[in-house]
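Below you'll find only one chain, the form predicted alone, shown as structure tokens.
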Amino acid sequence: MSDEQYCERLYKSASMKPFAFSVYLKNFHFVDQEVYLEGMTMTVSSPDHEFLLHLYNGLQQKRAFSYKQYQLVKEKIRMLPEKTITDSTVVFRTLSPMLVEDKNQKPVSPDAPDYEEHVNHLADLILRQYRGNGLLSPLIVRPLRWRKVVVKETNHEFEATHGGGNVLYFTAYQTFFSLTGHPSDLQLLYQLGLSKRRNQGFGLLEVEEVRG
């Protein structure tokens, strides 16, 4: 970020985050507990024009990050084109797992008969948090195709209060599914992406076809 102030009133904030991200590795393999990769494309999506821009600035400003024993060296950025939608059905897919849960904290399939209704609770919830009111109508969901994915995580919060070496595992899922709903609600869900977790690489979406 290029903006220091911003950065610690964004995450000072117990309010969700602006922005989904997705994670490609090219080439990977793991040896033991590490990962062996040819380079990284990180994709990061916002309607939030400031984050953006501090962004984008923050990336420009350095080439080496720093991260535990490890050094990614940046290579570009290339600023991708994003698609306005104006229609009331899109077919999504989703480019980082996407991860929906009960309020028991238990995952929820796209074939469960409860998904709808959890995915409409988790829209309006990332929609208020963004613009402060939620869904302008119900979202009719319709799984087409997905593959579990178990992801596997840690970090310092977790390690804190659960010993280092201790993981947290989330049972995602990577999906192709239509949303019928409002046009601006259509938009911002594609751009603030649909899922829990997302400011930690869930639920990044992108358009596949639009039906109207």
The other form holds:
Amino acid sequence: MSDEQYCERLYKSASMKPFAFSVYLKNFHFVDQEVYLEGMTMTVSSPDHEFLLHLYNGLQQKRAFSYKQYQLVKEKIRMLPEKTITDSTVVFRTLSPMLVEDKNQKPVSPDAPDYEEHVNHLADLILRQYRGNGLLSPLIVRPLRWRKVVVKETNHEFEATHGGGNVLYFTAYQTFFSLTGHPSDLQLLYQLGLSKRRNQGFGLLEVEEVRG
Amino acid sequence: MKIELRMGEWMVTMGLVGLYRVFEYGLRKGIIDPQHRQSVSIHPQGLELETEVLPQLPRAYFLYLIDEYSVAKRDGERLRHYLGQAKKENSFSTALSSIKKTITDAGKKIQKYFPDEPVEQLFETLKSVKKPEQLEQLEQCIAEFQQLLSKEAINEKLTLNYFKAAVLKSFFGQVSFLNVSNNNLDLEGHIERFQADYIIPVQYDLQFEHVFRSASTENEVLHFLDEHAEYGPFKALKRAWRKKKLPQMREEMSALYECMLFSGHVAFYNFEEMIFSPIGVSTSNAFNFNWNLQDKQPKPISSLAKLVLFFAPAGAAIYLKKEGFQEQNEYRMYAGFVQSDAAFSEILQKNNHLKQMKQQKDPFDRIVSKLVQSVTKEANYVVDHLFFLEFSSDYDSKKTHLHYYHLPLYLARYFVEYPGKLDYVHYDYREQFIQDVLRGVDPARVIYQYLRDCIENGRSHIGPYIAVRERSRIIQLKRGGKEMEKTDKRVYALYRCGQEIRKALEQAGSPKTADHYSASPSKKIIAIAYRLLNAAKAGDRKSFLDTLFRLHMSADQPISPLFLNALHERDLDFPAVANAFIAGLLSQGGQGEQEEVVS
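Switch over from the form predicted alone to the form predicted together with the partner chain, please.
Up next: the whole complex, starting with the chain shown before.
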């Protein structure tokens, strides 16, 4: 981030961040606990130009990033074409797995009977946080195809409380689903992502097909 | 008898200014007898008029207008200008054809009215001039022609025709000598008509008022009306009042016949298009003014008001104005006037100033700033009520363009604090810009036009940037005028961003290869500028920022956080951000010169 004030404002508050991202690993293979790859593409999506501007400027300033003993070198920044949604039904594909949990933080699978209800709740929350008001009309969710993805993750807070070596498991789903709702809701969800933990690489969507 | 003429509506004030100018001119030139020196005097509220001077005014009126619009003077000036051009070899032929056209046009008119003048001979010599070597002959020709045109009778006739058609026609309908049936009148004939149609009614009406006021019986009134039965209004009045008593007459008088422009005067006329065509409506169409079934005289005015309005053309500054941009423009004759709540003497002085500056073809912004400079020293109240007015009217098509330009305090401040800053803006756009500002309209639309013009014609100019900056300053002043310098800096920074990106794109422009075509950087810049401009015009912030992001990414440059103003508009508004950047993107001029301008 290029602007310290903005960064603080964004990360000091408990509110949701206005972006989602996904990571694509090029020709990767595992060796023990490590991943070997040829390159990595990170896609960030946000409807907030202010966030994007600071992110871009930050990336401009920094050529290389170090993480633990690894070195990441920035190659190129590109802007992807964004689709404009004007119809009420859109088929989305997830670019990063979608995480939907119930009140007790138990994962909800797309074939669960209350899946739609949970997605609605989540979408309403995301929109309310971003623009101040929630869904304009309830969403109809129709999962078409899905695949379970378990994400293994750890972070310094978790390690501090649970001790090193322990990891977090998230049960998420790579989904192909149709969403019916108000076009402007859909547009924002497309830009913001639809999932829990969107800022940690979950729930980035891509428009697959628009159905009138 | 002395009468007071009070200022009021702008057309009345305009008429009073005209009346005073004509009177002054008459005195100066000896047209008005020096014994009437005190006949028209300035009062804070208007003029005081000694009625004895009235019969001398028509001659002064015509001679003033003839002097003002003298064809000999105008054509002489034009010919001198062309002659100057003709002396340069490369512009000789165009100048020659202009000279030939001017001389032929005027010459034909001379031929028509004065068949004995040697015009044919002049045409012959002029025809033989073809090459730059014959410059001497051409000069000779022009001198002869000027001599011809300067003959009093010729100048008089042609000028009379000119100002009747070009100036008076936009003020009045076909009244009096302006009727087509009077086209063959000479100057004396015109003066006579003026006397008969405007001066005599005033004298009659004033006498009538006097008699009516002092009368003790109705017979005195009826007797007076009888004596002047040849005067139309009296005839009608007599018929109506034949069997009425004096108190009844008085009651009717105040209800039906009071002038709406000069109170206390008897009104036998009606304010309609023939009296003042820019805003008059014919009686049969004046339904909105009918009240209490008064459909014959819905807006009664006195002969005095009619006379004063007839002086309005002399009170206004008359000029040609270009309207519209580029190819879609048109020159229109406009009449301009400055009105304020100040004393009459000051209004007079301001209008003299305006006229003088218009004659020097000063741009509108400079006129405004000069006029304002004298005012701002006084109470703010005056500034608040200063307004400019201009109209272009065509009697034949019954169409008037009337613009009011009020000058609020913040604009007065702007013109005083930043005089002449708009000089770098192209003339057409500057006039439009100022007019929009005075009308309280956001001048952004003019800037869009200007930028578009720059893109289309590949023009590189500092002008659009200046326009953007001045617009921001005006907006800032409107908000209270704090942090002016910061705003200036922000606009400049955005402009510089545009320049930087342009430079980066030009440097990155890949050399063309045979198998792979890529557009030249300047073409790319034009395409991008178009896209940005369209987004700005449509107020589409998202599309503007998207393009901006792409642009910066392709140039591998960071984006200034100033652009965030396009979203939240905290320091600058979206049009200012967009236009300043686009202006920078389009500019390719030398750095040094621009720095200078920016200060």
